[in-house]
Every structure is written in structure tokens, then in C-alpha cells.
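Starting off, we have a lone chain in the form predicted alone, written out as C-alpha cells.
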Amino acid sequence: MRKQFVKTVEDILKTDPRLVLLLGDISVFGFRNAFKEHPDRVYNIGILEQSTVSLAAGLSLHDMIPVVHTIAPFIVERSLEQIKDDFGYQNIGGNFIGIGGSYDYAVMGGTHHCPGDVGILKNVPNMEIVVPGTPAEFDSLFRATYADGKPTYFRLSERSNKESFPVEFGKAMIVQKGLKATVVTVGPMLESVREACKGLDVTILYYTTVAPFDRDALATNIAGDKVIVCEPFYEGSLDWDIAKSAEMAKKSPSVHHIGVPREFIHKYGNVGDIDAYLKLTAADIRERIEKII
């Protein structure tokens, strides 16, 4: 998804004479080729990234568009006062484009983790929060959003499902229909899930858009009794918009959770080591869901 960031905001760059780009000493070489032909609206500020928001709430307050991208704890834990203070409160419009949430950084331990970011930022009112399934996902989410006003999280993954889907801002999409329960998932997590489900007799709703979240689709598509959330980062981030779909809806379904633990993770490796050490594989979910339904 990386690769994909740098030749869409590439290409914008050269249409949409708005957009700035602030690096946080991160991707540096991939926007080598923006830097020498947007010598006036490519910047690597370097690691300052309190300082880089704020910078970049000042170029929205002057009708510039700013893009600020680093790995996701810098982004969304360091900054989250500026990003809460100089975006959410004023909402004006900018885009966070975050790499490496939860575990993708694994290898380089604990200060690179951000499970939390979706929870985080969930909990700063006007915030958009995007998770694209895939390259072309991100391409399309991106273009349609950039430059609508809000402040905008976009979660990029090192991770990408097989499958691009036409998915739209704001909107759900109904993957498979079932009648046992109803699997919500979200963005890279689609892939693991699929494949958890082949052969289950449930309803699968796939969104790329947390916030604002598609409670419309839930209410209408809750199956059976009981509803399943399968998030790409800390269990239970969703909480509040699935009690309020299941409000919509006048049911009670029961909520099961299938995400990342709310514990430090005290483990090396890559990714597929972490999702085997939460029980994270399509096989472990599999497991846990024919136990639920």
C-alpha cells in the first residue's frame, strides 16, 4: 500500500496544485522523484511530528490541503493532542496517512506496536478513519476524500487482501450472506476472514470506512443472534457503533470480539509469527467462530 501512497499523492501533486506533502523522516527515497519536481510542496520536516501537524493545520487554514504521513504510533499517539486541538476542534480539513498499525513493525519491538490508533482517534469528534483492504482500495478511497474538509486517518497495512473490492467512502459491503451470525470485519483483515468462513452459514459485512461507520448496513444485515467483529487492531474499537446499529436494528444480538488483545505484545518477529502468537490465523478464527455460532 506503501508504493501505491507514493503514486497516488504523485499524481495528484501534478493535478491539484492545493496538495502538500509533510514526511516525518519516513519514505524519504519513495518520493525522491516528488521532492525534485515539488520542490515548494514536499517537505520531510524530519521526526517533529507534533510541530509537522500543527504546521499542517496552518497550510489548511490557508485553503492548502496538507498530506502528513510517518508510522502510525508517531502519527496518531505523539500527535494526538495537535491532531485533536488544531484539526478536530477547528475541523479543518487535512489527510494522516499512517503505516505500520498494530504489529506490521514487529521486529522492531514495542515502540513501533500501534493497536490502538482506530480506538484512539475514534474518540476525536469530525475525525475520518479509513483502513483500505488493498492498494487500489486506498488509490480510490484517497481521491474521493483528500480534500473533502475533515481531518482524514488513513491506516495503511504492509499487509493486502488478494481481492480489490469497489468500495466506497462511508459504506459497507455486503461480502456473503448467511443466517447463523453476522462477521464484521475490516480492511487487511478481509483475507484471513474469508477464508476463515468458507463453508459457514453466516453473513459477512467488510468495511473501509470506521469512521464515519456504516450503522445503516449492520442494523439491516444482523443475522441470527449474534454478531462477530474481527478488527485489525485493538478488540472492542468498534464498540459504540455496533451497539448503536444493534439499536437501530431493536436487537440484542450477542458481541464477540476477534482482534487484537489489549495487552503489550512482548514478542519479535514478523507479522505472521504475531498473528500466530493472538491466535490471529484464518485457522485460529475459523476455530473461534464455529465456537461461537
Given for the second form:
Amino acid sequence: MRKQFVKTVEDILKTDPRLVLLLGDISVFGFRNAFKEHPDRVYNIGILEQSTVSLAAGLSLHDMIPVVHTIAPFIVERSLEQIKDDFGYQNIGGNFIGIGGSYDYAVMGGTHHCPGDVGILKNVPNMEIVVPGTPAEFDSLFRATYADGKPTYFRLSERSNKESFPVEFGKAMIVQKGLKATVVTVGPMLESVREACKGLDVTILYYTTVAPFDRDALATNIAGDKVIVCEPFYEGSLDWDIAKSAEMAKKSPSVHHIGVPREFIHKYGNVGDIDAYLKLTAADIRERIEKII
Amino acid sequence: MKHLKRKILEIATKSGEGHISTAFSILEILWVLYDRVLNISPETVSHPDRDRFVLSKGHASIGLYAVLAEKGFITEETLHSFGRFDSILGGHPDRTKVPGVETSTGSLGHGFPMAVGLALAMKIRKQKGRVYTIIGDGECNEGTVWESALLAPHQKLDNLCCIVDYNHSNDRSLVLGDVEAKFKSFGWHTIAIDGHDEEAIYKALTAKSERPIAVIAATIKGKGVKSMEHNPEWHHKSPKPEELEAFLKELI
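Can you now output the form predicted in complex with its partner chain? The one shown was the form predicted alone.
Whole complex next, starting from this chain.
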């Protein structure tokens, strides 16, 4: 997905003179050509994320379109007040491309994990949050939203689904229809969820935009009396939207969570190791869903 | 100055809000900026080639509002609405509401890096305008101030001028020390002035350099009202209506 990010941004740099890329000393090698081709619009600002976000706001106030990129915890958690005040409160547009949400960088330990990003950024009222499931989905979602005048967080992952869907910004997709429960899933978690739900009589709703959350899609597709939320971030991060969707549908489904538990992960290894440790492999998810339905 | 300070005291009293003493420490600087330096007027408030001013120490908003009213960006009536529920003028300036306000500030350490971004954008767009920002010595406790101090010379922003309002707000906590030497060592062209001397301010703000310019302005918090000067009690406090007359008499 990171490669696609480079490709997409390189492409737009050529066609949109307003685009400015600011790197936090991350993905610098990947953008080596862009540095050469657009020295006035591609910067390796350095390891100073808070100032980089404010600087990006300054660019945006001067009608440029900033794209800020670094690892998820540094862009979301370290720079949260800058995102809130300088982009949210000032109501200006910009793009924040975080790589390595949740525990993509498992071996780096908890400082480099960021399963709280979506829950945190949902507290910035006009924030858009996009979680693509594949490189192609990132490409189409980024092109659709990068210049929309709103602050947008793109949650990139080092893993992606095998199959891309014709996703649309702000809209959920029905991947499978069933009667016993509605499984809500997001971005790169779809792969495991689809495998887990093979042969199960459940609806699968696939979200690549989680803010704004497509409440209509959930409200009209609540199957049975259960909603199972499979989140690649802290479980419960979407609960407000789930509750509002149920309210819209005038239904009271029980809501079940299959996501990252709210505890620090004091283990290393790779993503697969942590999936197994947190019971988030496809087999685990199937077992958990079967138990619920 | 006396006339502006009188207004500030009046609206602070009326609203029961406002950082008067910090507004008084930068009032001459604000006045020189809007009267003689910035190429901004109520008519050119959205001109793309305009200079930009960022009040990084946004809590001094009451001083900025008084100057904006004096220069016709907002009406006297608006100025006197300061702090009311429906006013466009709050305790911290809001760019989405106030004509002539470029950035919404409030949290310290945000305006300076935004000014760096504005200056960089002007460079990218090959525009001639300059960007000015005022930060406080208390604000210099924030890490982003020093991140920005590193960034601006590195990006060769010769169109940026950062004015440090050195009014010794923070002598009671984290002392800043020789701020001129610090900025100099970060690669800035520095100019130290008496921040209440309008000619010195004008000269510093119109100086040219290949490097970004840091103007270290020695100022007095509460300048002009003897009982407020150097008095931390007045950092965020408004006179009671019955006190106003006495302060107005004290004004120099």
C-alpha cells in the first residue's frame, strides 16, 4: 500500500500544482524520484511531527494541498492538538497519511503501535477517516478526497486484501447477504472476515470510510438482532456510529466486538504472531462469530 | 497608544474578559505592523499577494482587535461586542470570523509553525509577500517554537519575520535566558529592540536579510498602566467597572 501511495502522489504532483508532500523522514527512499522532479513541493521536513502538521496548515491557508506522511502514532497521537486546532477548528483541508496502524510494526513494540488512531481522530468533528483495504482502493479514495477541503486521515496498512472492490468515499459496500447477523468490517480486515464467514448466513458490510460513517448502509442492512463489528483497531472505536445507525433503523441489536483489545501488547514477533495472540486470525474470527450467532 | 489602550481597558471591563497586560506589551508592535508595514487594508483583506500576520500568542487578541477596529477591518460596535455570545471577537482570534485575522490561534506554539508554512507556500508560489508572527517568551517554552526556529533557516525563508515579545511572562517558571543568542545560533538574523519604540520597531520589521529575521522585542507587560506593569496578577484579569476610571487616569 505504501508503494501505491508513492505512485498515486507522484502522479498527482504532476497534474496538481497545489499538492505539497511533507515527509517525517519516512518513505524518503520511496519518493526519491519525486524529490528530484518537484524539489519545491516535496520536502523531508524532519522528525518534528507537531510543527510539520502546523506548517502544513500554513500551506493549506495559502491554498496549497498538504500531504503529511509518517508512522501512525506520530501523526495521530503526537500531533493530535495540531490536527484538532490547526486543521479541524480552522476548517481547512489537508491529508495525513499514516502508515502502520495497529500493530503492523509488531516487533517495534507498543510505542510504534497505534490501534487508537480511529477512535482518537473521531473526536475531531470534521475529520474524514479513510481505511483502504488494498492499494487500488487507496488510489481511488485518495483521488476522490485529497482536494475536498477537509482534513482527511488515510490509515494505510502494510497488509491488504487480495481482492479490490469498487469502493466509493463515504459509502459502505455489501459484500455478502445473510440473515443471522450483520458483520461490519473495515479495510484490510475484510480478507480474514470473508474467509471466516464462508458458508455462514450473515451479511457482510465493508467500510473503507469510517468518518463520515455510512449509517444508512448499516441501518438498512441490520440482519437478525446482532451486529458484529470486526475492527482492525481498538474494539468499540465505531460504537457511536453503530448506535446511531441502530437508532435510525429503530432496532436494538446486540453489538459484539472482534477487534484489537484495549490493552498494551507486550509481545514482539510479526503481525501474524500478534493476530494469533489476540485471537484475530481468520479461524479465530470464525470461531468467535459462530459462537455469537 | 493611549487612545487604543483606553479602548482595550473599556472593552475588557465591559466583557469581564481579556489578557490586557500581554496586549499592552505588543501594542506598539501591532500598531506599526498594521499602520506602516503590512500591505493589508480592509479592501485587500483577501488579496493573494498580501503580507500575512499570525498572532501566535493568540491570548493577546484584545490588542489585535483594537488595532483592527482602528484600521477599519471591524467596526467600533463589533469591537465593543468583544466576548459576547454572538460576537465574532472571542478570547482567542478566529480566522473564520474576523476580517484580517489569518489564523485561529490560542494553544501556544501553533502560530509560529503555521507562519513557517505560510512563508513556505509563498516561496512555492513565488509570491513577494512577507509573513510576520508574534510569539511570547512564555510561548518559547513550547518545543514547536524551537522546531520552527530550526526549520525556517533550513528552508531559507527570508520572507519570514518572527517577533519575540520578551515581556518576562515566564521568569517565574522556565526562564528563557538570552533569546537573541539562541535564535542567532539557530541561523536567524536577529535584531534586538525596545518593543515600545515605534521607530525601532519599524526599522526592524522592514529590515532585509537572506535569512529569516527574529526581532527580540524587550517589552513591559502591562505597559502604560503603572499598577499593571510587571504585575503577574494582571495576566488574565479585567478591571471591575468601579476600577476603570482609576486605570484610565493612570494611562500614559
